[in-house]
Amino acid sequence: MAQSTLVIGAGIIGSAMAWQLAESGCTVTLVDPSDTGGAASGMSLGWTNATYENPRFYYELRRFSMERWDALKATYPDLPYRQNGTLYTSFYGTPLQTVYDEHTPWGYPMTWVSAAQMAELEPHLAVRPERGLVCPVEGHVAPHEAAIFFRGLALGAGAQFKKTRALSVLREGDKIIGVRTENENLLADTTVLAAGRHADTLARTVDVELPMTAPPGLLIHTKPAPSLINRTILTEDLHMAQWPDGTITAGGDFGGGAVNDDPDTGAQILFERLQKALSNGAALQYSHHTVGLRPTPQDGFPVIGSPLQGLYLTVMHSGATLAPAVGALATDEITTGQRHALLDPFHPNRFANTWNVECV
């Protein structure tokens, strides 16, 4: 049923939303006070991946939001996506064995490879142990830009861009109707939260709590390169890929951490790290640092799904993997109000116990 929609946060997963919303026959608001696409998707590496944090609940949506992302660079050649792969020398104190034996029995093809082997596949990796790990299904998005491309298809179909920031969700009776912004009320049938990092506190001004951290996330950039990796790259203390445009951004882990506890101290050894990593990198550049804080639920698993009625919230790390699966799937639930099993293991509710409200 076509109805009228807000979405607040225009990062990678509130663009997706949008578009996918407004595709579907929904009259769409997109709200952010920023138009660069988003604080945390400017600030990603982008890896898109189904092996981070994976029971296998988790690993099979993350799976099908990759399916999407080919499907969706098959059909929009200039989305800013690539599916390049990925080489696993190590992976964050899991041992690499233990990841291929809990991922390739679920139809993950990941194939072990030779030092040798490595070298062919990328020549300018410096250090190469005994065996590695490849993926070839994995794959690289520039999440701010995708969101910029997302909210350019939602403008293309209909949708509302509003500049705007939004303080709080209103509510009458039983019923949320919208959000109050800087500027105006905005009133409509579904209000959907995509605020990242801010969507707990929308959230609490109608009583639903939600449990968030924001690890910290450091990556360093170089300026543009020659081309030294065909790959997204893991090593024992760094995570690296090179962007079309030659920059190559590396980062040291996803959750925080040391490295990210002192941005410049630990810029300078993240660069450090990739000059040693890369057999010609002593002649990189160093550009400079970002540090993004990543919107993390508690229990670490993404929140979608509606809490109540005229309510709901898509809140997670990592939106470069998971956007184009939230937007499908999430928009059918909300048009049709019918929710896919893929859903169920990440709904709100399985926070009720801390809120003040009646659940739908």
Ligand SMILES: Cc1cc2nc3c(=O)[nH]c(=O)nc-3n(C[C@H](O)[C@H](O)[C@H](O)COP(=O)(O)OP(=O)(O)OC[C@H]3O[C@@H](n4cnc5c(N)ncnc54)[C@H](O)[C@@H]3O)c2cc1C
Contents of the next structure:
Amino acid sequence: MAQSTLVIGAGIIGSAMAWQLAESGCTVTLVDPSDTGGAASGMSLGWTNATYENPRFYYELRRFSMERWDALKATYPDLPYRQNGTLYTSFYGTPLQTVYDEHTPWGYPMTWVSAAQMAELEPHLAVRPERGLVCPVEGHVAPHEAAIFFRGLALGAGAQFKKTRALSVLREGDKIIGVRTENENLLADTTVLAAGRHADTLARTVDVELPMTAPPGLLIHTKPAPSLINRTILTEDLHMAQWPDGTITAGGDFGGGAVNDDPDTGAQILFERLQKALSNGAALQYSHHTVGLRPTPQDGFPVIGSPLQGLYLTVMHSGATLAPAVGALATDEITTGQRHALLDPFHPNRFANTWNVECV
Ligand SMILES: Cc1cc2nc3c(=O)[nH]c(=O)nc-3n(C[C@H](O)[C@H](O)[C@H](O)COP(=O)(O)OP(=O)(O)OC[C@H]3O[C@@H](n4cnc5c(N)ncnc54)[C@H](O)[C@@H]3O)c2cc1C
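Okay, that is the form predicted on its own; can I get the form predicted in complex with this ligand now?
Entire complex below, previous chain first.
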């Protein structure tokens, strides 16, 4: 049923939500004090994959989303996403055989490649172990640019964008009725909190505790270079990808860690690793580093669902991978009231024992 909706946060998740809600016929107001396409979304590697931290239910959601990225790209060729595949020469301590054994029985396409085959696929990679894995269906997206793209589609479908901050969520009786912003109260049938690592602060204003962490992630960025990397490449101590403009982004770990404690030194270490990882890496020119905070629910899995009538939460790490799935499936749930099986494991009620409220 069409209804009025507020989406708080215009990163990749909120913008995908705003677009899908507007497409489905809802009235949509997207709220964010910034119009740059998100916070974490602007500091992300943007690797789309289904191998990261994966029980089967999480794999299925990620896979669904990866297929949607490909379908969206076919419809919108300007979307800043491409399915360029991944070469795994290592996977942060997990043996590649384990990655292969866990995922290929589920139908995930992964192929073993020899050092010689790696040399053909990635001729500039300097260090090649005896064998690696290639996954052709993984991809790479610029999350903040995709957020701006989705916001454009949302505005085209009738959504409004308000450049202001939500200060608190408004409740009337048992129902959430909107938010108070810096300028005004905004009212709606459903309020979606897609405010990344700040979603917990807003949820708390109506006594919904969303246990979260925000581990830092350090990335280095080079100046534009000639084409050196075709796929996303994972080595023993580095993940790296090259954007269409020639710049290379590289990081050292997926969970936050030592190189983040002193980002300047960490960035220097990462740049040295990158230079060694590529045969003509010495010619690379360093540009800058970023430290992004990953919005991460405490158990590591996304929070997607309605804890209270009129309130809907969409908060997660791996939002670059998951945005298209979340936009589509959460919109279906909001407009039909029917829960999708893929979303079931991610309901916020798994944290309900810490709340002061009656759940729906
Ligand atoms: C270093 C790093 C590497 C990553 N690598 C990957 C990867 O390879 N693959 C992957 O899938 N994911 C990756 N991620 C995670 C992914 O980038 C995030 O999950 C995703 O960007 C989250 O998007 P979001 O829209 O929820 O949050 P954000 O992009 O943080 O956007 C939240 C928005 O909410 C707004 N906001 C906050 N408070 C308020 C308020 N009170 N009122 C209104 N608006 C508000 C902010 O201004 C912001 O624009 C990485 C993240 C980092 C930091």
